[in-house]
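Shown here is one chain on its own, the form predicted alone, set out as structure tokens.
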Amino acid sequence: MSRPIEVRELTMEYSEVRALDNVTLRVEKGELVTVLGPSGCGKSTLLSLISGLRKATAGQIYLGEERIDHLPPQQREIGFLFQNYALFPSMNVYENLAFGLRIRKYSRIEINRQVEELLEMLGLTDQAHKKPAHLSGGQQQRVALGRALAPKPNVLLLDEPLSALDVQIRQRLREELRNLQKNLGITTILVTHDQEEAFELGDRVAVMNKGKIEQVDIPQRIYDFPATEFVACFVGNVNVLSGVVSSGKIYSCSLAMDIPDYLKGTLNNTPVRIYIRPENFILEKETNATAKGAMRGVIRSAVFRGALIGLDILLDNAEVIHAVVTKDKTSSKGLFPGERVVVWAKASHVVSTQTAPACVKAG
């Protein structure tokens, strides 16, 4: 029966380094939450600490009502796939998924029972006494996650699941990954580099930066909405410009925005920064009508990205900003480099009144 997942504090040190700092974080019952962040970030050492591994310097975890960290790992009644599957080279397919409970001391029949059904449900009936070494990368991984399920845990920690596999096979294994564990209800924590995987896996996502959580979110909200600098720069490509906020308006160059509900009442000639996702550029080819509230400036090159166009835009105060359109759009505005263009932005989101850019701008 699967449950749900808690971290309170957890804090973890080497030495004088916090790889984790002061982390909370809540899976519900049969949810997938995604960790999403760069290397180094605390990813891994947050499934370490859940799964017993390793021990936290603070803090606690809780899987329903029930505070575990300080039980050993195999009283925690949680799965662990790791990075590597870990597979025994030189046992067969049965006999890897069986280990755990040979350990955990299944009777012959419940074990044979329960590695055919992870047999049938995994597709590897035919591949049962094969070793590893005679198996695909993404069998190999179908066995790995057999092997972390069969002893029913209540939740299951997946660490970069698919980073070792192809991209043609790491597609086609997060579809089969997500209707396994919907399937099976089964509470998850999926630890990722990839911005597509975390979005196209999680229910919700946390992105991590210097062992800290700085958002959790649905995926949506994360990109459309990021809580900090971090998460605005980190998930996908995002212009930073320098603004001010007057009249209740954020200007930057010419362009002009209403301002958020929670910088309201923010002093006039207050400096922002102004985050615009590069599909939320409105272009129109440069006329001599007045554009209100619009930038002007010059395409300086185009990409050709399959459907979409991306375009690098000289503004005439001197900066850069990079939209995205799609290919119909630059035929039929003559949208093409040399050619000057008005610019509004169709949405933006200002996280920031510091006035010096934090991140790269999109490219």
Given for the second form:
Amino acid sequence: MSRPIEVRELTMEYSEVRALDNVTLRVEKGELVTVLGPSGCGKSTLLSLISGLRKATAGQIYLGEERIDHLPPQQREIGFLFQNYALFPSMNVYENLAFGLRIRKYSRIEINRQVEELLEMLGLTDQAHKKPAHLSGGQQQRVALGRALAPKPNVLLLDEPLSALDVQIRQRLREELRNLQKNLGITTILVTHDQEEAFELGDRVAVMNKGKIEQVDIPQRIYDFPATEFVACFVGNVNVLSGVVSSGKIYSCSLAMDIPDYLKGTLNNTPVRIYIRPENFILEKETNATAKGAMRGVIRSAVFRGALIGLDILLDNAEVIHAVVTKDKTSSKGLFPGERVVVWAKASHVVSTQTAPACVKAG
Amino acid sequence: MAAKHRVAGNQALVWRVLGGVALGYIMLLVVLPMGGIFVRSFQNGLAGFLEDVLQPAALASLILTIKVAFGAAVINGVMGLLAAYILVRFTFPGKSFLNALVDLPFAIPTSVSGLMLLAVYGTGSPIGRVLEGFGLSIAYEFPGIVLALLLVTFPFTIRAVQPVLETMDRSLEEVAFTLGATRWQAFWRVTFPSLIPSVLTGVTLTYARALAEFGSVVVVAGNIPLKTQVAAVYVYGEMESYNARGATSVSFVLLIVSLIILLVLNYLSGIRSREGKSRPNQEVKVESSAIPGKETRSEGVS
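With the form predicted alone in hand, show me what the form predicted together with its partner chain looks like.
Okay, now the whole complex, with that chain kicking things off.
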């Protein structure tokens, strides 16, 4: 039955390339952790190591208290859902679901009982005798999920389980997947490159980049308190402003902000990059009054997005920032294209002194 | 409009003519000679035909041919499947060289294949002497024929199975491993069922080719009537001794057996292409942009 899974200092090298670099992650019993990252960040490698299909170069894997990294995949009892589902083409739905139970030599009656139960749970009873080729994408996904769940694995690994589906059914299956996982209480790791999916499904989200886990936290904190430059710009929209450190503050043009704790003690005139989310700007129509510690610019365009309005602001130093405000504020404050505005920042997300940006993003 | 119609009409005519040429070509090369054989075999009626075929040497050669071809097809079916699996799923030094070597029997004259076997297993050779010590002689014996046929036909199953195995999704076996299946179980329960049509194709081709083999058999096993004389060699022998009707009658039987086999083959490849069409849609939308969804998430208020 469901158990916690933990990897410690896991490293994987494919001839010179480090696909996974010293990764440590613990997923509690019944928890769903989503692993989010761009393609090639090592997230699929992580799954193949946990499942036992590949052998790690270094590091340990624990299932509960038991160390399992020396075991072949057959003995780990970890369910794996492949991105392409990998349904057995010569078997019908029933046989696909029964596969793991037949291998484990369950009695015919027991297999029949469990498979019928799964068919019922997944709403596939009518499809039991169809071959995978005759199922829709969503049905194929359910069969693959059911087949992985049938032997009641310790842990469930899902590799981009929804990416092969149409957008319309993806949302529905996402909810189904979430409910199923909670009802069964099965420890789950889900790998995805889709940030919405990661945030919506994950109890916690692990953001990966270049073989390393950059941050593991609940979705809200990943968004509000990104731990690294990469997380700040991979997750959500962000403005990148260049600035300098000067006597306990950071300045970007005339915009002044408090220096974060981790950069206290940085020398004056050190160049920095400042990451600010679009909703974290405060905008006012420009008046003659002096606006201390603010930037000035002109609203270049406004994009209507329902309750929110996206504004492009051309600053006087020729940089462009993207801000998001509520619809009410644009009208009450008179923030329309062509108007001059003053801009403050509520908070910065990450300030970095590193010379190379972690990712390139348009302001 | 009229000009357009004329162009279309001309094109249709061109294709009709080309179609006729192709049909005529097949008629000329295949159907007419077959008819010729038929007419000659039955020039003295069914009785004459039966008399020719039921000659002890003729009948023995036909039975021997069908038997050895069957043996070769079964052995090379199994070994070809194994070799294809190993060539596709494992990596080892010299693999690509070995892979190139597989086609060699296609490229050399079959009489040379026979000579190669004699050099290794013949009575004068060291291996041949050892085998004879165990009471097993290859040259001029039944095992020699089978060995010759095995050598000439071994590429068929390998080359029929290999491409199917190569395009087969490897994650099928991997998912079977995660469900507790050993490599052996994964092969038999998951991979093999999808390979059956291609294995049967390979086996059928092997059988057809083995029925027709002449050069290597005559070199290795000789031309001993009632013992090592296969049908193709018998036909040649009858021609040499001016018994044209006897030769054609046996040829006719060979032709019919081959024809049946090829029809079976055609049917099998029909199944395979139908299955290919209805294969699960495993097209996967790979991460199309590096950071998808980034534009959608900027909720929050100012």
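Numbering follows the first chain given and starts at 1. Just so you know, these numbers come straight off a predicted model, no measurement behind them.
Among Val235, Leu97, Gly211, Thr187, pinpoint the one at the hinge where one rigid part of the chain turns on another between these two forms.
Comparing the two forms, the hinge residue turns out to be Val235.
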